[in-house]
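A single chain, nothing else alongside it, follows as structure tokens in the form predicted alone.
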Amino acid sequence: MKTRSLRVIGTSATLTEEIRRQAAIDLPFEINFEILDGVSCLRRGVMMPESYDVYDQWFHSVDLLWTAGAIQPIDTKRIFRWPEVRIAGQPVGASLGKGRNLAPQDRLYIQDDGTLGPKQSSLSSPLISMLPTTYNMDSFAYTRELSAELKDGELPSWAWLIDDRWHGRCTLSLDPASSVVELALAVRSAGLVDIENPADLTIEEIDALFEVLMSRKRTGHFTRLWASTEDSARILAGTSCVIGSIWSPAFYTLRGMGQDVVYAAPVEGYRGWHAGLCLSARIDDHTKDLAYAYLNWWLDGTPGAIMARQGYYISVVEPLRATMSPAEWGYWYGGEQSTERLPGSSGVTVVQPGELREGGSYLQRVSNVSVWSNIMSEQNYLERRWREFLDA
């Protein structure tokens, strides 16, 4: 009889049933999963670290954490697999795509000084804010209701988020994190607002965005928005919404439902973004042991193996050559025709024989990267303006 538990809060992109199933068979303690919603699980993180063990949430929140006192530096020598680890998966070498500026990695080491930043400290083993694990590259999803509008030629772009050719039948996050990086993308393709840095808006370039936004939320072009994975796969599966901001597991879950729908690859390229593990600053020596074996865990293979059947990636790539089919690395991560049905993460079929992944192979996908998920420097003037546009 397990004894010992680990108390670990996150979403629902991530704490998945079949990670908490895998987790209970693989490791000799309890894990007790405590899912929330984006914002609550930041605003807890940072208000609550004695209400948590550990911390499973997106890279761009890490600033606020570290700064609040709430997380502890993650020590690299009790991750055993730590030289295999790439931030957003990168090889040595490889581009980052068009999205370097705040990419994840530069908040991932905690310098001589006790700041965060891109480079290793004076340390032999450095020590770091937070465990590189899942990533992607998200979009949207619309239905082949909508391709029956489309111009001929026409290519799918950030701006159809904000096209009126669908007004009434759009869906949002209502994660400002995400939410008001894609609609800044939306504002500059169309043309609407000149925006120079979609992931740092000054206020000025906050001010225009939302008068864009409360004039297209009054009017109604925008339909619910959505709080989880699972909400926006009900929302697009129903009659009044052919295109919204979607998350990789709820596009396969739709796949899975048999919904005809297609995952968008942008012109502009993707909104990239990069999750972690962070340790709570008031764990204790016990638990702490405990925690450092669910870190090593998910980068043993099977974690990752189940994040690629949702069309996640990994941050340690090789052990899922043994966890995962040939034809599953050729679909998800080889950017290869699908040999075989595949199946998600709760196996039901959501790859059909002779399908290929949106945008590509891994390579492709993440050097089209235009931008990274980032906690804005007038994040609270924009938090208040975005609680605006909600009310409207």
Second form
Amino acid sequence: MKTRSLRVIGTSATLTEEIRRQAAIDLPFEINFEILDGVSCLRRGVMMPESYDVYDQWFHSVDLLWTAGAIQPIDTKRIFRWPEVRIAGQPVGASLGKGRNLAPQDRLYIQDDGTLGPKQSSLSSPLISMLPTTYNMDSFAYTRELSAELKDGELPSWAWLIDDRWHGRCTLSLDPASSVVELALAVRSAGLVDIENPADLTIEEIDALFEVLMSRKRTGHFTRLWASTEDSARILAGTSCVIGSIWSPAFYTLRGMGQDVVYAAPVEGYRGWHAGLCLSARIDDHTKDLAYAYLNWWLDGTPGAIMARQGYYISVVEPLRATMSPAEWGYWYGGEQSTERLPGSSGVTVVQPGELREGGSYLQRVSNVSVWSNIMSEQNYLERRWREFLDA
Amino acid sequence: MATTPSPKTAAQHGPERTDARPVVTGAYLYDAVRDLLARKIHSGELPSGAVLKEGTVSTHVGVSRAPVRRALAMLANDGLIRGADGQGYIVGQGKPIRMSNRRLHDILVAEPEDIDRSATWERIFTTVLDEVLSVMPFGTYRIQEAELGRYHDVSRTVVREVLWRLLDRRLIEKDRKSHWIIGQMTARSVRDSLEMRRLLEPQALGNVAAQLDRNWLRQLEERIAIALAQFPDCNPSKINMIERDMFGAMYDGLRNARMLGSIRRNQFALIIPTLFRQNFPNRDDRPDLVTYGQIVQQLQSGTAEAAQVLLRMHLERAERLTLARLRVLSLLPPPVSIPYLFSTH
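Next up, can you give the form predicted together with the partner chain of this protein, since the form predicted alone came first?
Entire complex below, previous chain first.
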């Protein structure tokens, strides 16, 4: 007899213990989360669609998942809050500020010819490749120790990631999907390499970028690179690291531990990312019903509040008014000073009264995205250079 | 946790072959002739008493006398035939029987593919070519000459011959240390090659159109129609074979050797759909198959201009899908190793 259960693969960024526990309470079927690192998750998603029912990761993975035939269309008719869905806070189809190139919505709709594109198909209820859920604007965190070494009035810049002043004390993600874009922003800001579009590097730009990175790596500029949120918090909490490109859950974990760290709003703008949920191409009809229930649940307010408490935004905000306190909404989304102690997703206090989120409200932060994470045209060349960099 | 499967490569799981290793018996002509004659003797088609003369066998089989002489000597040594006092050889122990030239010819050329008359390098070239192409999307590789020779059981001279031809196709290069290097396939190299193909292939198609064999075209059209009727359940190797004919055999008769050389040098990205189909289900190939069918129909009805336009359109459309598939391939772990190829990253 088939048990009613749903298999979800994703990363620790969204498949958190709090989400799992809440889903178990709210949904009348069993849900199994399989948590993988970013690269393994994408690889599994592409090569073994029979091994999962729902895929939860970044929007740019859709390019590969769709081409490989690993996912199937999502019928927006079955998504009850579809009319309320916003991509990065903007109505679907709107422009996304400075980081326009290959914004998440460019691959949202399934076109009449079976390809993905930014325009709704001729169907009255469009088919989409991925249901947009969480998103955020990322940068890096630094310690007070580093602040002490700054010049007067010096503003945070991505160039700090390769700055000699903190040689040997910088960490990065092992995942090239986020790190390469950030390092491209860094070398461009430092004036070392001319880069036209950090989200879509040419062969020459990749070579020039890696020439800088390999020499930094060999001389020991970077400390250990991190593989997961927990890992990144551990590294930055240690004494050997003063700056690191980390994600907001790790930053708020550090704040919850009482660490005196600052999240930067870089002058060049943020690296934006958008995540979502996909349906496996191999899912059977029965399990598909469970999957749609799970997708709808994600937009219902409760998961959005859990995600907000680790600094992530969600594509449907209306129900959050009911699932978050006004003080929480004010700090996480409104960009207002917090009026009370706010809990993180695990319940520990991560925001003290009087604190302000860097970069302002969610709409201000979105408008300050410089680059969206992306699968680059020269992806296979980049992957090879990245492996070379890791092995150096 | 489920393990991630290794991708298949054309060379290892190529649908056109069941084994990546070439059949080494037959690497020399005399071996091939000896095998052919031995098979015909064992099967009884060449009866006991049949007379085999060097000159006649040479004429019927279409190879020079030297390898035939050596093959006959070897068969005599094996006791399958015996010398007939300077009058050639006699099969088995029976009394000599005279066979008409016609009959001997029918027996010997019933399977004309029995003897591969090409030079040794030609016999392993396609295999090595596929092996080299199959790793190109995954990184930069170095070819170890001696290992290549061992793997394919050929001499250093033959290895060199193959490598120089791969160099001529711009698939490999020599680095400063004089190592043979297979450069990685990049989005740019794919785009550039497709730009060249758009310039060259419609012209080439126009040049060969009039001389294409109608029978061959009709059969190709049938195969395309079958693949389309079965799509997406058709065997991916059938689509690979259709593409080999559409872009390979189609131009074989091109008189302009320079043009043909340039075309072949720019077709390396055809490995992308082949590798892709081995790892992922059929889905996006239908429009291409439809176009192939239309091209072949136009060629049969003598409207080459229309075929050229269709081909150009196909080559324009191919870019987006080819590049998307290359990005997917970049995610796969590098293919299972081929012993003479060493990843340099």
